[in-house]
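Next comes just one chain, in structure tokens: the form predicted on its own.
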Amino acid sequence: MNQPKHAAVVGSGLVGSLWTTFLAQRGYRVDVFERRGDSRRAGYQGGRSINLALSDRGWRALEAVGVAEAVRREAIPMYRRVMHAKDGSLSTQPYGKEGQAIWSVSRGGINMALMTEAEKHPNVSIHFEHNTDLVDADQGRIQWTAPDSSGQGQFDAVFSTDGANSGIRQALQREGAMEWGEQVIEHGYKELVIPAGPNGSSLIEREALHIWPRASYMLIGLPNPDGSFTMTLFFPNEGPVSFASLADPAVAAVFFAEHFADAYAMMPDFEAQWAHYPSSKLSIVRSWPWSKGKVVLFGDATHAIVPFYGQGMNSGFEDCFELNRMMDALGEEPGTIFPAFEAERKPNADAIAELALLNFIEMRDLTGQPEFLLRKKIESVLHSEQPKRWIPLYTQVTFSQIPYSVALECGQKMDRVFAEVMQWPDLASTWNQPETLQKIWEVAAKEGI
């Protein structure tokens, strides 16, 4: 009788925990090595704790291993954006068609749920407080140290899902087996909280993502099950208006009261929050190749992105889904499957990294502008007229399984269409007339849409 294959998963974060369940269901014996303690006992200790937006790509992966319902219990649907102008006025924009939503989940909540689901399999063991080092990628050999022990083992495959600061990736870099680069952007982020109202009520619309766009910076808010909102300020790190210039909580309070007045009014302990929550950097990680021998990296370990499209977790979950699908098609031999996997996923990882940066500009600069809202109205009509011909970029990324690289290319074509269309005189009053829409379709045809 054949022994089950034995895999090591390095990192029990979101992607590692989900991939462990995929492997367990394939019949693997899985040892998971996590450098932190068990967050279910010690409280969540993750690095970044930004609330995350779960969308179709992520749900597909969760459903494939039967854990979607466990996650759904932690999630809140967000059906639309609510934009907060500086004067307090609101405008709204649906995310998709009637009933379509992205889902707010806490990083810690979903991570703990996925770990619990993975551990339901008797062939899974999670080892907490274990620091892991790569010994030999070709042999699949790693070593680990824990507070009271150390050890070494050889595995049929090693899956590195240990985040943007991956120790396995650093080991491959040191031996010249992987090129790696980090692009730190000029903005960082700080989390704040709008507390729940009486009896767990929400002080702003609950089933929506709230945005305070302010040109070079923005504040967003995502709902939590207890009625509170996790607020994230994306802000320049340095300069006259920056985290550096607002280091004093009292100075920050004056700034917030002027630029985010309605949000500030709902944070009675703002100064204490500002002092308590640190500001953190935002960066993009790119690497190549993603594998060597019996070792493969995916998720943030090899393609971390900025959070402005809500796709970091979703792209990592899609890695899991696609690697599992390719194993079904090509087999499980690392020398075959790992190079095929990285070749397919790398262009999509690069594309969503670019799309995420572009969406930051859209969210902070454009969401409150009449021209942007007009374009969205026109695109909605085009999509309803010919839903397979014109699929808005956001819909392609968020509500479909279209490869990110294809979505990026199509989005560039659509941008060129609207670069011409938005120059037409009286567009705001004539856009919905049949002859105007026909002219737009003619411009689209020139772009190959």
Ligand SMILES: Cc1cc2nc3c(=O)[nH]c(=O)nc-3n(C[C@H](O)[C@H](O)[C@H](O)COP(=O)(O)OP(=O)(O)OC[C@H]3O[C@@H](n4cnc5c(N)ncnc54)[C@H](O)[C@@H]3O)c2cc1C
Given for the second form:
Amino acid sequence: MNQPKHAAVVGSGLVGSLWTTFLAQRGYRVDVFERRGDSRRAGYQGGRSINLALSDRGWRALEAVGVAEAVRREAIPMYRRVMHAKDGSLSTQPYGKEGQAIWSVSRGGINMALMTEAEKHPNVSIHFEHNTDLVDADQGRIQWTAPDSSGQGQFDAVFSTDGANSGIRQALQREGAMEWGEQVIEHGYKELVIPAGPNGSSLIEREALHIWPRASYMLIGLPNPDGSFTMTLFFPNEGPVSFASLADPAVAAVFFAEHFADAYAMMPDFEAQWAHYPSSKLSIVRSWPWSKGKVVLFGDATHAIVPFYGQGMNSGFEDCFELNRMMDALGEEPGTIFPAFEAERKPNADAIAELALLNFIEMRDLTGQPEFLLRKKIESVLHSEQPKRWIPLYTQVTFSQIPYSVALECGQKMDRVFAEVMQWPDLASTWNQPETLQKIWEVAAKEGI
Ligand SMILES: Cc1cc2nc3c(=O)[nH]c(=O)nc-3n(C[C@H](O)[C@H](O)[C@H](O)COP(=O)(O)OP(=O)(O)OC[C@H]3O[C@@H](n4cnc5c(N)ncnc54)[C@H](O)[C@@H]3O)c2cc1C
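Okay, that was the form predicted on its own. Show me the form predicted in complex with the ligand next.
Everything in the complex follows now, all chains and molecules, and the chain you saw is the first one.
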């Protein structure tokens, strides 16, 4: 009988713990090396965003290995955006068609659920507190250091999912096998909390993602199962209005009371929170190639992106789905499958990196503007008239499996259509008339839509 293939997974974060289940179900013996302790015993120490938006690409990957139900139990659907203007007035916009939602999940919760699912396979062992490094990519050899031991091992394949600061990526760069760069953007983020109301109720609409768009910065809120909301302020790191200028909690409180008055009123311990929670940088990692010999990298290890499309984890989960699908088609030989995988995924990783940056402008600035809401209304009618011909960009990215690179290109065409249409006089009152919609279709046709 053939021996099962033996794989190492470096990093048991979101992507690594899901990929472990894919490998286990392919029949691999899997050793997982995770630098941190077991969060199920020690409490989650992720240190990054507390909750995340999970959407269709992520769900598809979770469903493929039968772990979606375990995740869904703790997930909260968010059917629409609720925008909070400075004067406290609210406007809303559905994310998709009736019943379509993005889902708020706890980072620690989903990570722990995925590790538990992976460990249900007898061929999986997770080694916590094992800081791991690359020794020889062609041989599939890695080494690890644990609190009271160290060791080395050779594997048929090494899957590096060790996140945005990947040590394996840095080792490959040192030997000239990989190039990568990190782009730190001007905005960082800080998390705050709106506590739950009485009896686990929520103080703001629960099944929604809340946005306080303020042109050059924004606050967002995602719901938690206990009724609280995790708030994230995306804000310039330096400058006259920045984390640096609001370092003093009392100064930050005055700023919040003016610019986010309704949210501020729901955070009685604002100053203590401001002092307690750190601000963190946001960056984009681009790298190439993603593999050498028996080692392949994916997830944030090769393509960390800014969080404004809620797609970092989703794209990492899609990496798992696609790698598995390609292994079915092309086999598991690293020399064949890894180059094919990186060639297919890299353009999509680049596209979602660009889309995520563009969506920051949309969220922090455009969502607050009437023209934006008008365009969304028109797009929704175009989509319902010809669902296959006009698919709004947000829908393509969030509620479809259309490759990100195709979505980006199509989004640029749709922007050109609306650059023309929004100039039409009286559009706000005539857009829903059959003649106007017909004219929009004619402009779309010129763009090949
Ligand atoms: C503020 C913020 C909000 C976000 N919101 C969303 C969202 O709404 N939706 C979404 O889809 N994505 C979101 N993301 C992105 C998402 O968090 C990442 O894309 C995702 O965590 C990537 O998963 P990963 O497994 O590749 O990396 P990670 O989750 O970072 O996991 C890497 C793992 O590797 C381990 N490790 C590191 N080095 C070593 C080593 N040398 N040896 C062993 N183990 C090691 C780490 O301890 C960690 O457990 C957000 C990110 C941020 C910062």
